[in-house]
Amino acid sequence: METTTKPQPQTARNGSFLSVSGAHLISRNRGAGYARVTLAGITEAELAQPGQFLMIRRLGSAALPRAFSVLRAEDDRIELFIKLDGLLRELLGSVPYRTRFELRGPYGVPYEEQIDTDQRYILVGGGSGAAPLLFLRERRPDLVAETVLGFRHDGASGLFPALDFVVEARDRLQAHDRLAEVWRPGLGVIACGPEPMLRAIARQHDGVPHVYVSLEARLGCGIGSCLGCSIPTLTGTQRICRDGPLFASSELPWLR
């Protein structure tokens, strides 16, 4: 009798893990302006790995996908944190249970194929910017060293209710502020947020080793055909979706 064997699974580099149009909501719980989404129905979900992202949109919308980084992947499922602004993301955010996604991915390079996992990290992140960052923390405990995470209002802490946040409104200090106070020398930094605050990042540690950004872009294709999020590096122009989200901050000169 005739085998078949299954196909394995492409790199992030070279194409989809996933395409599903069957994904549907089965949880939310929202806070002030940020949510926490959770998707079911998705075959070897847990294939995403921290720092990749997902391009998603309703099933049937002839609208673009969007980019979503992943909080966490397990069995079928997929959580998102996400910012309740943008079409989409108000509809991930008000839609009722059950309703279908497509979604394509995991796209981008691991985080842990870009750093040096012998090293220790303080993981910064700035709004829904928190979420890969999260996903690393739980995956990998042992490269992290702190975790800091700043929002300009306290919208979000209710959904992570075990973690302190830096709250601009509150504290008066942003995430960067917070790095300056627990940053010692010998450990490194992994940082995802607005670009404000990881341009204040790479100014703090200009010079200083293994300090990484890991950056956000309006992405069209998400797999580095249409070079829409293409930028200029130390090394020649590269993609945010196809060699990045993730690159050291002595790659880019221009974000200091």
Second form
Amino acid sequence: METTTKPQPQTARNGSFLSVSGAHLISRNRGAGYARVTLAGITEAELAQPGQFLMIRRLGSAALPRAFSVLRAEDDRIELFIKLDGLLRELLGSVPYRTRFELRGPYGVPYEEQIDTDQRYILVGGGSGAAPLLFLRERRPDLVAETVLGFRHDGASGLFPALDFVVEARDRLQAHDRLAEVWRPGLGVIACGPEPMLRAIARQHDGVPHVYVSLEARLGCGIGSCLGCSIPTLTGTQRICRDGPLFASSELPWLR
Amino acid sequence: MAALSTRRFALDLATPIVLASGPAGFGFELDGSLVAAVGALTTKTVTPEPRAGNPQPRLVDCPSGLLNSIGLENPGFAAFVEEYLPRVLDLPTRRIISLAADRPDEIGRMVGLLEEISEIDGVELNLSCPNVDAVIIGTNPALVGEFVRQSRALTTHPMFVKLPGDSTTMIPAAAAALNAGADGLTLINSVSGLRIDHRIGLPMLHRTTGGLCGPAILPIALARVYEARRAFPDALIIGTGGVTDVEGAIEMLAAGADAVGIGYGVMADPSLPARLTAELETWLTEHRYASPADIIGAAHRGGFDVP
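Switch from the form predicted alone, shown above, to the form predicted in complex with its partner chain and output its structure.
First the chain shown before, then all remaining chains and molecules of the complex.
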């Protein structure tokens, strides 16, 4: 356990990026299968924008860091909303407070730079894909017409008491089904979640303008050099980490 | 302080820590100060024609490493020379251009065209990519000899040959490369590996197998470097495979590498190579060594001078 009594964050600016070797966990709120986790000690944390992500690993580890989308960024703190299903994610969900992590970022193009900001959107999140959408809603409520958040089971509702979820096991409905009910012409869509959900939305809204999907892949470097996250688009190969993560659904014929 | 320059090396590197071909791309995404702190950058492999690379997923987690299946995604040689090379030449470090082709005349043509560019510091023939359909040339000594011969005739640049870490074919392939005129060996490429999705019983990668990199392959790379140094006392060797800390870099030098390539390590942490350079300098100073040359191959001659 790398719990130290006095975490001393070391921050270095590498180009336009922030790299912190002493971020420490200060709070955690666990639901069934999901958790909200806050890391503190991050200089200029507030620079992170909706849609951006951080590469995080345990301090001193040689493991490949994992990408986490930002749920909130304030002062020296970053809050994440994570599914507790991988090694690092389980770690974030269970280690003692003050445990230190190494993180770098924020990476990725902010959603606001990818979308038409004269447009209003329905945000559709699946599972932990809700994180960047809730961050966008907090920063730019003017862009949001509706928010639809879907979960397979009702494990995360306690983490967001003010929000209504579509729970598949209870409502016999998935997020994209609810989207079909509430969507009306003129509204755009920003979706983040598992690929089957993104596929369903891309098919449902084939030909509809302003439909954006936030893609996920196991990222390597996070900065666009290793090409581990390249995907084909109508305008050529693009990198999820550097050119995305948000893409116009019309650019991704393979998703439909 | 110890000086990190390794003059024994044909490239006259400022530090033996170099960026291996692949994860660092063409160096553009890395911060300039991080690039300046390494001895050289080896570019992503360039092929005669553009390659889109393999479909997702390209990266699969493994215990102590990563299975990768990038598939030599690159813009092709013409676009590389036109759009990428000028920026590569602006990088504040030495540059080694990595090349691959299916036929020896194709790789020779690229090597020949690069001959006019005096600012590049070397070429590396990647004869060992595990993630494309072509046969792995690097396990066949006769083919290795032919690829190197055709390229050697067309260039005066220092030439390295990147081989697979195959324990039975590596020494004959390395001998063929060196006999055909290669200046050095880059050992090793990632190691062919497989992961199966236990929920559905199918390979996780479209191409079934991928290249295992990361700490898991450090012992394999060390073994091949050690064997190559024993067999070829005068060859230049870039030891690459799973180094993620200064202790690993020191092991690689002691096994006989003239330089230490960092691949997975820079993917996990882009600032790692610069940190290794600094930590290696500190280690050498503390151990009263004047330069990395003093510890290269130490494992073959009684180890370090431990007081």
